[in-house]
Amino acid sequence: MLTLLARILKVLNSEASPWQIGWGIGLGLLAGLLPFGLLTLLILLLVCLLTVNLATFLLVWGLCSGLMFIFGDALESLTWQYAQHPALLQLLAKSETLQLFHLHHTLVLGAFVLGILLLLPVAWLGTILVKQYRGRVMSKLQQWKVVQMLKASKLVQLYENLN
């Protein structure tokens, strides 16, 4: 737990733009909360062709992986109901792209949506709340005695220059 949130505060003090961030928060959800596949190796590709921070991309990916064991479920259900119409069964049934991509499946279509209605929310949202802690606690914490006195340890410095 303490990594994780070592992590999070490297990211977040690293020199990386906060769309940079933003947009890693986003992708990674979007990639998260599809199952192991080809959208899932054409987010990566996209992540890797564009300039999104790649560690917070990987974190984001792995926790929101987590989270659809626990709700994978209840968004199969729910999409499994407006999968019944029958223009867009036709439709997955006669493309091939879509089923190469596995659309036809109802978790991958519910996750896939839900995760395009989210991208932009949650990238734009993860850009101000990054702008906010650069400027409003970082400033503060770089002023506080004991992180001075941390960052001016040697056992730090080796730390920092290790990674």
Contents of the next structure:
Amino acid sequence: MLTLLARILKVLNSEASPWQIGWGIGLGLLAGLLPFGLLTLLILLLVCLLTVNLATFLLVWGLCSGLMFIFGDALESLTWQYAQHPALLQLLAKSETLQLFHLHHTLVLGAFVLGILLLLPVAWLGTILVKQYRGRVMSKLQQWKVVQMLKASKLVQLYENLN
Amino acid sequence: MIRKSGWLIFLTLLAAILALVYLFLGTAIRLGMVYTLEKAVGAEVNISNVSVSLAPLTLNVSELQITDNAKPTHNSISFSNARAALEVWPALLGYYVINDLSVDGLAYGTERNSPGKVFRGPNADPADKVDFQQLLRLDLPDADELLARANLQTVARGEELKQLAQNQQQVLRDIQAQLPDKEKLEQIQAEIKALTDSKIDNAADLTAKAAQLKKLQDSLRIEQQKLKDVQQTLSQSRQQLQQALSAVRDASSSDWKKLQDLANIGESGLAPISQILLGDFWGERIGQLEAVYRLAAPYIPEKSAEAAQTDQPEITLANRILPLPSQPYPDFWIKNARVNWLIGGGEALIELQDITAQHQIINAATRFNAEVTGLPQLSLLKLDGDFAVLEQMVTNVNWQLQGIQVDSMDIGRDDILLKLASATLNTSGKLNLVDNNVDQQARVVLQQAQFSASDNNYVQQLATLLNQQAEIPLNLNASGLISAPEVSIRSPLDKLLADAVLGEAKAKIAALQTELRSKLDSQLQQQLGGQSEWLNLLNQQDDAAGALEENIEQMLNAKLADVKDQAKDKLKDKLFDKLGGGN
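Same protein, different state: after the form predicted alone, show the form predicted together with its partner chain.
Next comes the full complex, and the chain you just saw is listed first.
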């Protein structure tokens, strides 16, 4: 838990631009919602090639994968209910290559649509929040005794050395 | 914006992920299988190990146990090892096409090391089963009790008839006021007579009298219309009463049938003895097929109308494939399967081809055959059949079993226990399953059967008689829902057994039948009583109205004709005079 908190603080206080962190959150959310497959690998490639903050991406990916254990069934049922449109089914059946992305699987389709819808707003909101944090909260937070104690702890120092 | 070392990071991450997948895929599949199967069967599922090998892509499942939710100390199904070789390209596209599947050590009903958890209770509902104990004890319910239980339609229809008759009485009273006034009619009759009997002096007189006659005719027509209205009302009333009377008589016939069913007496007396003996047992065996249906149900393409009808909680898979208009492969397709089944201390080999739930995509039905020989308690078992999920799930099974050694079987309970100590059983038959509706015909022959009985007098007589038979043939038919099939079991021995064992009971049944019939008849008379008289009264009233109408019609026609004839005669006379005729 301490490590996780230290990691978040490290990212927030780092030199990474707010946009890099914002996109890390957005793409991490998209990858986390999707069941692991070719789409996840493509997102991972995108994250590696662009200067998106990797640590943020991996953190949000893990968190959102956990959330899908709770909300996965509801999303699956919802997709099954609303994805029976003939035009959509025709499009998904068009080529075998398209089926490599498993978008004809209810959970993949539902998660993909939800992730794409949330991607821009979440990336934008993440950027704004990081900017707000750095502008207003960071300097005050650094003075908190708890944070200073945390930063001074051996575990965090060890973690920072390893990174 | 572009990370220079991006590809390197990606490849490193990919390698790490692949390593993790390779290491933990087996565990992930095991957890997924346990979760899905538990959702489908409603009881604890255990899998000891799942491993994946990459070339060829093969999945190995070791020691799977599915708890029987009706008996948690035992498994419904278990196997020691299963191996499935998957085709890679369909798997990449998200379809599970298995070239070869082999299952070893499949067993049904094995004991578990510790009782499994049950998430959904057994579905069997014993409430509708034949009450063997009640029947053999001959505690036949009395006629009053049966009449009370039967919710007789005769009474309800009778009440409706009474209500209708009361309404009609009011109508009849109103009708009498609407009928033409007798005195008025007589007065009109007298006036017409006076008019037609009088002499016509000249043309003016003719015109005046014709006008007077027309006025009288109009009055008569008004009275005639009133009469017609009355007749129509009477006709409607009579029709309604007749219909209500028929309804009471029909209800009485249907009530008699219902009472016979309730008392378990039919055309040929008490229900056949073999039905009483084996009906429950066979119904339960057929009912077990439902477990198979429930297991298969999540994989069968959805039909929304049918899903809406069922009370059972809907079971869905964690990630379903959308019904694409042209799917390259079925959602799952096992091309060849070989199952080694541990049965009755021996082994059976079952071979299946083209297992899927989307037979229209592969354009073939799933075929299966099984043959078991050389078992200590079964000389031959042959089973073959096919099933296909098209508009409905259709399954056909044919079987032939010979020389089954039946060790012991309890029929009934407590003091009406009939124990089958030993017998040899031969059976053949066929079963047709359309969705969860079963239609099955089987012939079973018990040879050298030895029965022993409890202290009950009737059961002892029955056991003695059965032991004297060299062969006990039974025809077993079942139809209806798998969970609660209508089982009919008949044997050529039924009459013989019923006569011998239930001889004294027959008199009791006959007395009950007579009492029931007379009580029902009295109910019918009570309901019909006054209403028949009302119908007669309506008929009489209708006849009277008919006679009155005839009278008016005659009056109208006859008098008109007379006046016209008289006028014609007078005109003729005048013309004759003017032309100087008669000289």
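Small disclaimer: the values here were computed from a predicted structure and weren't measured. Numbering follows the first chain given and starts at 1. Take the two forms, find the largest set of C-alpha atoms that superpose within 1.5 Å, and that set is the rigid core.
With the core held fixed, the Cα of Arg136 is displaced between the two forms by less than 2 Å. Superposition on the rigid core between the two forms places the CA atom of Ser95 2 Å or more away from its counterpart.
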